[in-house]
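Next up: a single chain in structure tokens, the form predicted on its own.
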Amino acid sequence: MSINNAEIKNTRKLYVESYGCAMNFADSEIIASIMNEHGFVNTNDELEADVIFLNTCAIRDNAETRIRERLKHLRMNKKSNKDLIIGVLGCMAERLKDKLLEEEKLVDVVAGPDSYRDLPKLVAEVDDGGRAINVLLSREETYGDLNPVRLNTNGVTAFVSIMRGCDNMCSFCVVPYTRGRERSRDAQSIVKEVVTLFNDGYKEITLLGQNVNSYLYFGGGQKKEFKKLTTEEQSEAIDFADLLEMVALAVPTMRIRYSTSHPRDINEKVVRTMVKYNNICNYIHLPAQSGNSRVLDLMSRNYTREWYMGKIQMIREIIPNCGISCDIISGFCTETEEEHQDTITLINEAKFDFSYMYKYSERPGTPAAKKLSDDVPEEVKSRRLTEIIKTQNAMSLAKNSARIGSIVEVLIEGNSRKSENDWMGRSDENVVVVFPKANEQKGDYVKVFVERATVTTLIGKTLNQ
């Protein structure tokens, strides 16, 4: 039986590779959904793919360097498949735009975070002999009407995107330029997606946004300050605490997490909502970036060290056992040794459970790159980062060691990375827990008695062992 061209197109295989933050991994599921609707079939094998998309990150220079090296490797695949189409999507695509098409012909398609609906058309343009680009940013796009295709899922945990973009304009950050302004997704579409995941057997979801606490939906979706809404809009508006409550009530036996929170927008209403519902996990990711107020001002974070610590105190008073993690940058522009030490003392004062810690990486086009001198020598940045990591590791070990002898409830996510004889899961406070297998199944909740602790992990056994 002969196969016409349309049928051949419908047998093409798509391979998506994700880099960077959880938002990118969630976006990859949107990309797969759009492409599946146009006849593309997902594959986990890049060698059998007809279309390869790299969904990229631009937050640091080394992230872009990794992707460029990956593109050079993928170009070799074209020797065995001359019709292979390679696309760079996401933040790096938005930042570099048509420069990517000009670089050694490594890329056929370039698409920014708001252009994914256009991907089938862009692929078709390449089929016709061209190279294709769409990096237009949108003030309305949320992809809220799409049903994401869960890629590389463990069947237990899933991401749900609730908003896109960022309005904070931190001086070091490219996100406002690569993902555009904030816009919030229809609350009912979020609840619907969460309920669907619950009905499909998922046990935990993470609500995602560049700044989830600034979520505000009032019908139009475009974010405004609450005080700038009309009286009618205010009466209909749903803020993040309202959304948390809606989701908690819709799936009362499903764990709920969220990320990321900007310190300026985390508030008592959100924290008290967490206390009100047992299925909302006691964990908050609250990036500080620096422990020094002058550096925070240069970063355009719009708070001081003291104000930030006030937020930590508020959280601890309402949820004493709340897990709190942080983002920290070492060696920001003009940072002195004394200011670096302020970051060290912040870790000890705030008692973060863990942190994501990085050297400052100047990003072209940001206010810091335009107005500030990246004057901290690389070796000084590295040394300061090492000191920050050492301090945080000591704090993480102390906090985990204090849990020895306690009983924690763990949601089993899958095998431990080190042994198929052990399960791995996370506690309510987002601490990794490893324990020997018995009769449990992936997706079960179990009580684990903690016997040992490392910097990153609690190790124990279930109560019936």
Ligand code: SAH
Contents of the next structure:
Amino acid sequence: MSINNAEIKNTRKLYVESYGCAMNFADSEIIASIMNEHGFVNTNDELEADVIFLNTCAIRDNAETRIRERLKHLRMNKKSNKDLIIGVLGCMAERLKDKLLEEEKLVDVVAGPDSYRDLPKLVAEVDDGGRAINVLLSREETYGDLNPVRLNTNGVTAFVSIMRGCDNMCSFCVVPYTRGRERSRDAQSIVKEVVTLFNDGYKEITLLGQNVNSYLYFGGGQKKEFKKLTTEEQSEAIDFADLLEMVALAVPTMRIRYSTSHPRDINEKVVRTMVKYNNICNYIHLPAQSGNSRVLDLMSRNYTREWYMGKIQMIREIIPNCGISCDIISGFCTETEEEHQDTITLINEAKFDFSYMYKYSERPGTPAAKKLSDDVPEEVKSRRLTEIIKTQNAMSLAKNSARIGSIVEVLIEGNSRKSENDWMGRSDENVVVVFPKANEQKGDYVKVFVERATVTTLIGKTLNQ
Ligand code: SAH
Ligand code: SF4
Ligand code: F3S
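Provide the structure of the form predicted together with the ligand, given the form predicted on its own shown above.
Now the complete complex, all chains and molecules, led by this one.
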């Protein structure tokens, strides 16, 4: 039962499948990096894999149902390959812990988000005939020193994790339990990773965290409030705006995005830094969750509708054409019809370019599950969600239609989904743009004249055609 076992049996094939948010996809690249160092080779074909890792999400019940369905399907692979090792990693592993080993007999490895360095050892334990689990959360782990191995990459855009965990405790949310305490990654290691991506030909990076605006690095990993730092730590402390500036200066020809911002913590310093550097994209993902202050209070979001709208105004005053997107939950505990209408009016007032919209799904162990009643009937949640989607779609179409006749700068990411004859890319404001191919290449910046618009896409032609 030693790590050498894994080293001896190297060249085994690893297949990683990712679910959930961008942070989980970024983690899979850390997982691959750790496993590759121990001799495992990546494969995109699950049928030839010796080890299959599902990097899972627990945010809503249906995310977990999907994983269970997938596990059922993987039973077949195990039948044809008796030595196949199946691991459940990530947030669902952290939430269910050893229950997962009891419930899902074919799972050999369970590993939480902070225990990935242990994966080769856990696999070695399975080689020795056992089943293995590590779900310890850490206050320091950021995997900052590792070089992520880019998986399923388009070679143009990449994610870079800048922090882990979340200390916000929104009452509906499982993330603080699955990812642990918030901690910020060493700023120098972030810049180093970004420069490596630049040298490898990448053109755009997205800095990732659950609440990037509370990034604070002061030479130590754990989270502390600025005012609680020593004078020496304060003089060295790097906040999110400082980090953005460092990255913008390090790679002046790369596009820089970031996600996710919390309305409580986004500030003028960050928005002014966006203006100062041309390569920081004019786009902010700013989840509101609800447009009603009573519901926001029950959600423990720590802001009101007015506070939220104040932030939107601040952003639009400084960057008038800034792309802004939102996350919305329908049918949270005790939400009334009038309160739901407040969410509808928020969409129209804030004029989001697009939103990710969900029905509330109670997560066991969260403050909402313990203290509030999930009393909005399923059909009401669904109907409200439909109304929210309808409102947002109309807003998205109006906003995209207003871009008809303008020229947008697009970074080409690859073929459009519908046709190999068209390119797909994004504008600075993060709107998807599709146009016919001429002599451009993936990774080029092109100016596109917008001719038509749909809810999700701008359609046009390059100016040099
Ligand atoms: N850190 C980010 C959100 C991460 S989770 C933030 O605070 O904005 C992504 C989104 O999933 C959330 O914004 C929320 O809209 C949604 N979500 C989280 N928990 C949920 C639940 N229990 N039911 C439905 N949607 C949920
Ligand atoms: Fe969840 Fe709130 Fe943290 Fe976002 S900020 S991850 S919604 S607890
Ligand atoms: Fe899901 Fe975990 Fe991300 S619960 S949304 S994968 S942080």
